[in-house]
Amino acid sequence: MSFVEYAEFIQEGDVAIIFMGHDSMFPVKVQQGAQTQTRYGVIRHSTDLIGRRFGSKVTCSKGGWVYVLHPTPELWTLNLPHRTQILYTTDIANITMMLELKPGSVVCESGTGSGSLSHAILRTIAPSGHLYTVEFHQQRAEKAIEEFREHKVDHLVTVLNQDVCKDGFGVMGVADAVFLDIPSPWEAIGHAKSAIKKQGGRLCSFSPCIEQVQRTCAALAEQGFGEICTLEVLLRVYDVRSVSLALPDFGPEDTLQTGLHVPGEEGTPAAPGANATVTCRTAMPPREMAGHTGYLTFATKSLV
């Protein structure tokens, strides 16, 4: 199992996603002799998981069942242990596209945080790219190293425990793209420029406050970056449900205009009753919607 290469069968040491529903899933580390409790009963790793295909339907001890899924960056984002606030798929999709990431890209990131974006970047730049990710907090950096090793992507990533605003990314002139998710991104713009390759590259900064965006844009302009733009991504999810609607009663039909028999006469069905209803499917937006998460500021390093 690897987050960048798909395996067919579950093996000991793999991370698997136990899927009970779209709003109910969690990761487990598969171990010989271990058991996992669910509301449908016990999952025994030795007999129910190891050797089975990813995607299998597994019956628990109480008779209920779950699906065992191969981990992906998208599923990991929904199930990872939160050490910090994280980026979600809506923003991640825009970041990977706007930074023009592809297999073989070299990316610098700060801060690593819970690793939500890191896993998406690694899947995008594999098999020959590399991620240099900087985390100021020592325990979070150590945990990130452990997770990358466990997810078998550690050969694609270098984790540095340092202050990016003071010490930079540890590389010079090699990055195709830089991503910043730190409280004072304007203080790291100079280091980001140094890390980006001489032929030019892209930069993205994520900030929750517009004041941070203003200072970052000013710093980008001072450092000679161009194509500076800021956007905000809002996601509106529609809920598909069944509803019952009353059938309208338009009264008796006009036999002179339609040429039909009067409703109720022999051979003609009677008009629907006052309580007649029809069930149909409809899509409805939520009454409340999650609003602002953050601003994404993009810029391009000048070739001059």
The other form holds:
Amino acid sequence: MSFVEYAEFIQEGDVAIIFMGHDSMFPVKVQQGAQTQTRYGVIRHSTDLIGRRFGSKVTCSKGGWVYVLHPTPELWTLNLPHRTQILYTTDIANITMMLELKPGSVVCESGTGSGSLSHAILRTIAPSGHLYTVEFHQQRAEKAIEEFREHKVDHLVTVLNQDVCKDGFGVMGVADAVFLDIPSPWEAIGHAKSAIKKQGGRLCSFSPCIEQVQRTCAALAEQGFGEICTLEVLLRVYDVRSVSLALPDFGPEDTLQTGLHVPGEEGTPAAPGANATVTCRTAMPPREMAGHTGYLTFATKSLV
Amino acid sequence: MANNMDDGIDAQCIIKEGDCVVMKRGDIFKAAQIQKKRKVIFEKQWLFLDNTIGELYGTTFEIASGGTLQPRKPKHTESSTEVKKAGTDNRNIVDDGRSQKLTRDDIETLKEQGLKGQEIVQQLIENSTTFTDKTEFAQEKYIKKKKKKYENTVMILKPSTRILAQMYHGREPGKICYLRYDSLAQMLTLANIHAGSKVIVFETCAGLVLGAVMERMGGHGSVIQMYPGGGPVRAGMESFGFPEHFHQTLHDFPLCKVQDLLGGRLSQDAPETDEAAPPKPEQQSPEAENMDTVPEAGRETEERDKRREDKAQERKTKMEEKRKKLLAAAALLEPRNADGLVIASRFHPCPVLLGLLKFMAPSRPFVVYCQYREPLIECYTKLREQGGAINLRLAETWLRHYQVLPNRTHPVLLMSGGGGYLLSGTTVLTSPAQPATGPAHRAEEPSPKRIKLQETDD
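Mind giving me the form predicted in complex with the partner chain, seeing as the form predicted on its own was just shown?
All chains and molecules follow, beginning with the one already shown.
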């Protein structure tokens, strides 16, 4: 198992995702002899996980069962230990495409945070790209190094423990893309510019506040970046379910023409009189949803 | 400017003859290929791309008379029109249509004199009686508007998913099933497209989705394009201008042979007959018929026969090649261990998804795009009944652009009303012990409320 290469079978040392139901999953480190306690009972790694196929159903000691999944950056984003606020898949997807990341890309990122975006970047730039990720918090930087090693992506990444606004990315003229998720991105635009390849590259800054965006855009324009563009993306998840709707009773009709013609494919024939209902399959938006994550500002540095 | 070969600049960043490029002006994009002495239409203008050769990608060119391009001096933008005087509000500005002293003809004359866009804008400002009364912001807006109208420039870009997805969405959304670029971005990420995997793509989006997947695979691994009808559509993918080795990772398989493949009937199939061959545009017309009209005997006839034989042989070889390719694609599908599945089509997604899921390995992501929500509701329901997939999610994304200017930051006035719907999920093994049966599977995903779990490693 690696975060950049699929494996068929679960092995000692792997990270596996235990899936218990929608929105309920957690990662485990697979170790010979280890046990994991769940609501449905114990999972014994040696017998229940090692050597089994990813995607298998595993029966726990109390008779309940779970699925064991191969980790992906997207599942990791949902399960990783939060050391900071993290970027979620909706934003990550747009960042990846708008930064034009692909295998072989060299990327600079700051801050590393909990490594949610880092894993997604590494997946996309493997097998020949490289990520330079800068984190000013020492423990977070160390933890990130450890995780990258466990996830077998450490050969693709360099973690630097320094302040990007003061010290930059530690590299010059190598990056195809730079990503900034820091409180004052405008202070790092100069460093970002010098980290980008001479022939040019892309930049993205993620900021929750519009004031940050304004200062960043001003700094980008001043440093000669082009194609400056700010956008916001939100995810609207739908809950698929059947709903039943009551039919009104207008009292008995005079003519032979009885029974309303009820639209809807799963419509149960309307029983005449009271308590008649029709059910239909629909998709409902949640009562509450994330209404804001951050603004994404993109720009291009070109030589010309 | 053509001395770019020095100091560590990638040769890939220099525009070469034969390159696939994208022309850009404002928010308008158009794909083209660099060919010498070849007229290209962009925004109702004829132009020749000859002079872009040797320049860097990202260069902006002025369109000179006769449609030739000249690289714009980089300093040009900064020396933009300086403004000294400005009003405080618009109380004294009356829209009587008389504020501009230059007439339509005057402007045409200026153009004929060979004045550049920038200079024409300057003339317009000087001849506007109300310009100095406008507020600073209004002046900026005026200049921006006039520049857009009179500045005759085009930027040449290297194609990428970002650019082509925006181009298709802006120009011909119908051709890509109204797939908005942020939805495409979600698909690539949700399907975990990456180098070295085996991905099945079924799309009727002009080949854009296929190209996007191939870009993310970087020529490593394999892509199997499932196609409906006579042959795979790839125009969008070809606009990416991928290097040759990318094409070697691309396979295609006709949807109409999926049942044969699943039933193990494919290998016994007789070699395909002519009629099944898709009419490919690059194929020559089968026979040189006009030969028959030449009334010459003997040698001529022999030659004709020989030629016909050669043609037949050639066709046979082609057929054999085609068959080999089909079998190669079948060999990739047969082990049923694909790592990803991406669907974006005008077909009903339900049968497509249920049919193609059979070729996937367990614990792998899939994603289906549909312009409409209801077919995906049906997909969701069927999958829940049938099992074999978990982590199902029906969603759409909402995209909004912003104008960011000092003291004038706000959302852009127009936004896209919808970018389509996505159903994503993860495959799992259906254990042979308990075959999939209808209602019992309702309980497959226990209600989240009931679960409280602790993890203890020791």
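Only the largest set of C-alpha atoms that superpose within 1.5 Å between the two forms is called the rigid core. What you see is a predicted model; the values in this text were computed from it and never measured. Residue numbers count along the first chain shown, from 1.
Taking 2 Å as the criterion, L247 counts as shifted between the two forms: its C-alpha moves by at least this amount when the rigid core is aligned.
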